[in-house]
Amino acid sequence: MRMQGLSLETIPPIHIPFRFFLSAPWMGLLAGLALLWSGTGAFSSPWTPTLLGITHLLTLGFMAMVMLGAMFQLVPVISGRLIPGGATVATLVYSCLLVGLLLLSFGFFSTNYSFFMVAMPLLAAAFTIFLLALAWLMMRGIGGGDSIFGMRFAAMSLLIAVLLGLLRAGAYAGLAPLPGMNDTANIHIAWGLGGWTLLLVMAASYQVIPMFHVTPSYPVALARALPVAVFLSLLALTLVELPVVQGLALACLSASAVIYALTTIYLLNRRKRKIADITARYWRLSMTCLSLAALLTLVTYFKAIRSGVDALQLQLYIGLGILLIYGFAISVIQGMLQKIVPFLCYLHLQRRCLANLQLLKALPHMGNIIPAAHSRWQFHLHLGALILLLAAAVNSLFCWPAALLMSADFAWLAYTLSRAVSVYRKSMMEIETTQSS
C-alpha cells in the first residue's frame, strides 16, 4: 500500500464519514423494494414517477451519501487540511440530505409533488453548506495535486447539477420554470452523472488506485486534461444548442470517459500485487460499464436525430441509466467501500494504541474487518443484479427478479458495513479497557 503524499495526521473523527457510509445501503435497499413493489410498470418509460423516485434513491441516497462522506475523509488526507466546520457541518449536510431525499422520493412515489416544497430547501441547504465549506478550503493554497485539481471541477459540476435539479423539482411542484432553459432534465442528468460523479471518481482514483492497488500513477498530463475536457464538453452541451456543436461535445465527453476507463484498466493490469483482489474486479466492471455507456450515449443521440424518440429509444435510455448508475458509479463505490472502511477502522484503532504499542498485536487484521468471502458474495450479488436490471430494460418481466437481487445486494452491503463497525467498536472497547486497567 502506497502512503506517499498522504496526511494521515489530518483525518476527521471516524463517525463523520461512517454515518454517510452506513446510511447509504439502506437507501439502496429502499430503491430495490420500491422496484419490487412497482413491478413491470417502473420500466415503461424513463420518466415514470416511480422510476424517478428509485433513481433519486440511488443517486442521492446511495451515491451522493457515500461520495459526500468520502470527501469529508479524502480531502483532509489528500490536502493536509480539514474541511472547515468539522462535525457540525457534516451533521447538517447529512441530516438535510437524508430528510430531503426521503421527502423527494415520497413525492415521486405518491405523485404528490407538494412534498417537493419541503424537500427542495432541505436538499439545497445540504449541498450549499457542503459546497461553501469545500470552497472555503479549496480557494486556498492547498496541496493534493491531480486529485484536488479534479475535485474542484467535480464540485463545480455538483453545483450546476443541484441548481438544475432544483429547477426541475420546482417545475413538478408547480412553480414557473425559468425562461431560456430547454431540456433541463437531460442537462441535469449530464451534469450529475457525467460531471459530478465521473469527475469525482476520476479525482479519487488518481489517489486510491496507486495507493490500494500499488499501480503506476496516472500520467500527469492525462490526469489534468481529462477533467478539463469533461467540464468544457458539458458547458458546450449546456450553452450551445447547435447540433454540430452538441455532437462534437458529446463525442469529446464520450472519448474522455473511454480514455479514462481504458487507462484505469491498463494501470490495474500493471499492479505489483498479483493476488486476487475483489476491489480490482469492481473497478474493471465499473470501467467496462463506463465505456459501454459512453458508446451507447453516442448511439442514442444520433439515433434520436435520425429517427426521433420511439419505444426502442426509451429502452436505450433506461439501459444507459442502468449502465451509468448501477454499472459504473455504484460498482466503483461498492468496491472502494471494501477497501476504505477496513482501512479507516484499522487506522483509528492504530492511532488509539500509540500510548501503548504492545496493544497493536491485538488489533484485528484489515482482512477480518470485512472478510474476503463477504466481499466476493457482494460482488456476485451486485453483478447478478446488474445483469438482471439490464435484462429488465429489454423485457419488463425481469423487473421482479432484478428487484429481489438488487435488494439483496444492498442488504448484504448494509450487513457487511455494520459488521465492520461492530468489529471496530469491540476492538476499541478492548483497547480502552486495557489502557484504563
Ligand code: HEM
Second form
Amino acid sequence: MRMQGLSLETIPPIHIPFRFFLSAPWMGLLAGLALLWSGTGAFSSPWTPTLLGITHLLTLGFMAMVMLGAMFQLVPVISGRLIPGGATVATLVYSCLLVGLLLLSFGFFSTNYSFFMVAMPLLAAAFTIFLLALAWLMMRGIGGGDSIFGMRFAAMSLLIAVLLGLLRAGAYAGLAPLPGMNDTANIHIAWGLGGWTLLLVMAASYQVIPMFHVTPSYPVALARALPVAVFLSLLALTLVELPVVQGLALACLSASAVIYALTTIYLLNRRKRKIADITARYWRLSMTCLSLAALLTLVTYFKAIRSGVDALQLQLYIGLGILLIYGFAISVIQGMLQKIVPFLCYLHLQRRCLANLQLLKALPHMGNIIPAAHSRWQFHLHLGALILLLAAAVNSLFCWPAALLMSADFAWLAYTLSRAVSVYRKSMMEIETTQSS
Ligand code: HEM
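Can you return the structure of this protein in the form predicted together with the ligand rather than the form predicted on its own?
And the full complex, kicking off with our chain again.
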C-alpha cells in the first residue's frame, strides 16, 4: 500500500464513516425486495413510480449514503483537515438523509406524494448541511491535489442535482413549478449520475487506485482536464438548447468517461504486485460498464433524434440506468468497501496499540476483517445480479431472479460489513482489557 502525502493522523472517529457504510446495504436490500414485490411491472417504463422509488433507494440510500460517509473520511486524510462540526454534523446529515430518502421512496411506492412534503425539507437539510461544511473547508485553501480539485466539481454537481430533484419532487407533490423549469428530469439525472457520481468516483480514484493497488498515478494534466470537461459538458447540456451544442456536449461527456475508464484499466494493468485482487476486478467491471453506458448514451440520443422515442428507446433507457447505477457506481462502491472497511478497522486498532507495542499481538490480520472468500462471493453475487438485471430490461421474465440475486447481493454485503465491525469490536475490547490489566 502506498501512503505518501496522506495525513493519517487527521482521521475522524470510526463511527462517523461507519454509520453511513453500515446502513447503505440495508437500503440496497430494500430496493431488491421492492423489485421482488413489484415483479414484472417495474421495468415497463423508466418512469414507473416503483422504479423511481427503487432508483432512489439505490442512488440516495446506497450510493449517496456511502459516498457521503467516504467523504467524511477521505477529505481529512487527503487534505489534512477535518470536516467542521465533527460528529454533530455527521449525525444531522445521516439522520436527515436516512429519513428523507425513506419517505421519498415510500412516496413513490405508495404514489402518495404528500410524503414528499416531509421528505423534501429533510433531504434539503441533509445536503445543505453537508455541502456547507464541505464548502467551509474547501474555501480555506486546503491541499489535496487532483482529488480535492475533482471533489469540488463533484460537490457543485451534487448541489445542482439535488436542487433539480427537489424541484421535480415539488411538482409531484403539487407545488407550482418555477417558470421555465418544467422539464428538468433528464438534466437532474445527468447531474446526478454524469456529474456527482462520475466526478466523485474520478476524484476518489486519483487517490485510492495508486494507494491500494500500487499503480502509477493518473497523469496530472488528464486528472485536471477530465472533471473540467465533464462539468462544462453538463453546463452546456443544461443551458444551451441548440441540438448541435447538445450533441457535441454529450459526445464530450461520453468521450471523457471512456478516456477515464480506459486510463483506469491501463493503470490497473500496470500494478506492481499482480496478485488476484477482488477490488481490482470490481474496478474493471465498473469501468467496462461506464464505457458501455457512455456509448449507449450516444446511441440512444442520436436514435431519439432520428426516429423519436419508441418502446425500444424506453428499454434502452432502462438498460442505460442499470449499467450506470448497478454496473458502474454500485460495483465500484462495493469494491472500495472491501478495501476501505478493513483498512480503517486496522488503522484505528493500530493507533490504540502505539502506546504499548505489546498490544500489537491483539491486532487481527487485516485479511481476516473481510476474508477474501467473502469478497469473492460478493463479486459473483453482484455480477450475477447485474447480468440478470440487464436481461430483465430486455425480457421482464428475468425480473424475479434479478430481484432475488440483487437482494442476496446486498444482504451478503450487510453481513460481511457487520461481521467486520464485530471483529473490530472484539479486538478493541481485547486491547482495552490488556491495557487496563
Ligand atoms: C434531494 C434529492 C433528490 C430528489 C428529491 C430526487 C427526486 C427525483 C424525482 C422527483 C424524480 C422523478 C423525475 C420525473 O419524473 O420527472 C427523479 C428521477 C431520478 N433521479 Fe432523483 N432525486 C434526488 C437525488 C438524486 C440523486 C443524487 C441521483 C443520482 C445519483 C438521482 C437519480 C435519479 C434518476 C436516475 C432518476 C430517473 C429514475 C427513473 O428513470 O426511474 N436522484 N428524482
